[in-house]
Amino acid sequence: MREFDVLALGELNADLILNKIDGEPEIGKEKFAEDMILTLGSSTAIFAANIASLGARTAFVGMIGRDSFGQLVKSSLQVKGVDTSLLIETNKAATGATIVLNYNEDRAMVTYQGTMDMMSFADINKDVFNRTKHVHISSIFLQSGIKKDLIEILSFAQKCGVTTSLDTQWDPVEKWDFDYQHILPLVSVFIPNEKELLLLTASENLEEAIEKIKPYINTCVIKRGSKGSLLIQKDAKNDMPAFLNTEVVDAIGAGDSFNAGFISQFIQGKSFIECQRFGNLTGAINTTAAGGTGAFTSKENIIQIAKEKFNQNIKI
């Protein structure tokens, strides 16, 4: 029995987040938004808050400065029950912020990397590998000394018996640079959206990007917004449509949510129809409020919600 059913390993910050902006940002004007909220940021985070509120045994490495946003960062997570003792704390640079201008389902965001780009697998004692079962990385654009080190960090994992996942997010300088050749292999869930596969695997169309990466995968799920998610392996593959809300709040971290639905579902041996089933259902509550972690407060309103707004009865 290990001490942690997964261990998140990356990026930590703040994110300001403005709804209802009247009109978009114009160098040289001011814009209103009617509402502002300053919350726990960053995929990983997210991801970690959102599978500890679903009952999983979480803790977070990651690197924060030691500044005001570095506690709400710590003290978020705390809050969602995720250990923060693994956490490293530096004056090297500022904790990260993101500055998130959301329009209904789509947004802008301005990122500052401060420390998000600084922790590298130098930093982290590597003990923690043997007290967690999954490893789960998120954002390696946004982390230069992670991104370097994937195959390493995952090597590490997979001889210390641990199972992983990846979504690799969105890259800000857009140059893609991923070796899905070599990484694919050592990740034992690979959690891309649509968007983002066909930019990682310079493909034309999905067909394109599915075989391009189907000799390397060991499983991969593809998230689809709207349209669900499609579940691929080397010798199967499932469509599985979305869980649609009509009335969006917002769908910051949704498909962070969607991670942690599937994985709080793989690490409990469940097989991969219910983790996407699960996945879907997760990614279609957290739109159902504020920010990336709102509709996660407890079991007891994830309960709730999937029961009131999708008709779905679950066990958490």
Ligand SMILES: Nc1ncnc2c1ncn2[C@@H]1O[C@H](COP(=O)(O)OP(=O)(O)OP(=O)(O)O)[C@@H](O)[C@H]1O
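Positions refer to the first chain, counted from 1. Definition used throughout: the rigid core is the maximal C-alpha set that superposes within 1.5 Å between two forms. Since the structure is predicted, the reported quantities are computational estimates derived from the model, not experimental observations. First, how it differs from the form predicted together with the ligand.
Residue 21 shows a C-alpha shift of 2 Å or greater between these two forms [criterion: core-superposed Cα displacement of 2 Å].
Relative to the superposed core, residue 274 undergoes a Cα shift smaller than 2 Å between these two forms.
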The other form holds:
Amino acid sequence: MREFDVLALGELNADLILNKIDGEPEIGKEKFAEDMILTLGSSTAIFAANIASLGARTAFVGMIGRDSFGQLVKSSLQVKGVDTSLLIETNKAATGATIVLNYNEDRAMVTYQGTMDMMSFADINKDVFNRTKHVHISSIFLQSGIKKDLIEILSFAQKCGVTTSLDTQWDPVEKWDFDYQHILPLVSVFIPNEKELLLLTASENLEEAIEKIKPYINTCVIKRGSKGSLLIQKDAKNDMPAFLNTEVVDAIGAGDSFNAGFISQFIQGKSFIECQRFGNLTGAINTTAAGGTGAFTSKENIIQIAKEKFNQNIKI
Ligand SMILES: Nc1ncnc2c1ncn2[C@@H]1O[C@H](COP(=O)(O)OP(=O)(O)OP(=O)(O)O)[C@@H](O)[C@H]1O
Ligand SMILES: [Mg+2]
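Show the other one: the form predicted together with the ligand, since we just had the form predicted alone.
Below is the entire complex, every chain and molecule, led by the chain shown above.
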């Protein structure tokens, strides 16, 4: 019997979001923002918080600085029911932060990576791979230490009988260096979005990208925003439309919420179609409230949104 259902392995940072800004930033000038939110950021943290809210026993392995942003990140995960006993605290750098300048539909962001770029396989206590059923990794292009050791981490997980999922997320330097031929056979569920998949495989269209990855994947599910998702396996394909939300509050973290929904069912041994349906639903639920975790405050709230907004009865 393993102690955790899911181990989220990856980056942690604070998001400082400035809203209602009086114009665009200009060098040498000062502007006012009318509203500010300081909150838990990072794709892997949103995944961890939301899959914990869906009932999975979740732990986080990540590196934070010994500073107030580190404490903010830690306590925010704890509030969501995520086990933080495996977090690594260091003096080597500050906890990373993203400053988000929010302008309605669009955002300008600047990230200081800090500790998120420093953790590598050597920092991680290997025992944790025997204490969890599943490991989820995201945002590899923000974490050079994890990216460099990715094949080693995935191989080690496989040896320990742990299933894995990977969402690469965007590459800020846009090099898209990704050895999919060697990485994907080690990943149980690969979960990119459509645009990222094209760039990761240097493909011009989705058909070409799918043909390239097919020999190497176990299961791949491609996220397609309001078009839903596409499940690909060596001998199967399932295109599933979204639970369309016509009153989107924002789509921040929809992809991470999809991952949380899909993996919450995968670890219970549900069929891949059921996992995909649940992923589409939790992606849609994400869009009904502000930020990446706003809709996932409690099981009761999630059940209520599924029923009232999308006419779905779910058991969690
Ligand atoms: N407007 C919407 N209505 C309903 N469902 C949506 C909507 N937008 C997204 N979704 C659901 O959420 C899933 C994930 O969204 P998306 O494809 O935007 O992921 P992503 O690009 O990885 O997002 P992120 O920016 O969080 O990384 C989609 O596959 C879909 O099922
Ligand atoms: Mg994404």
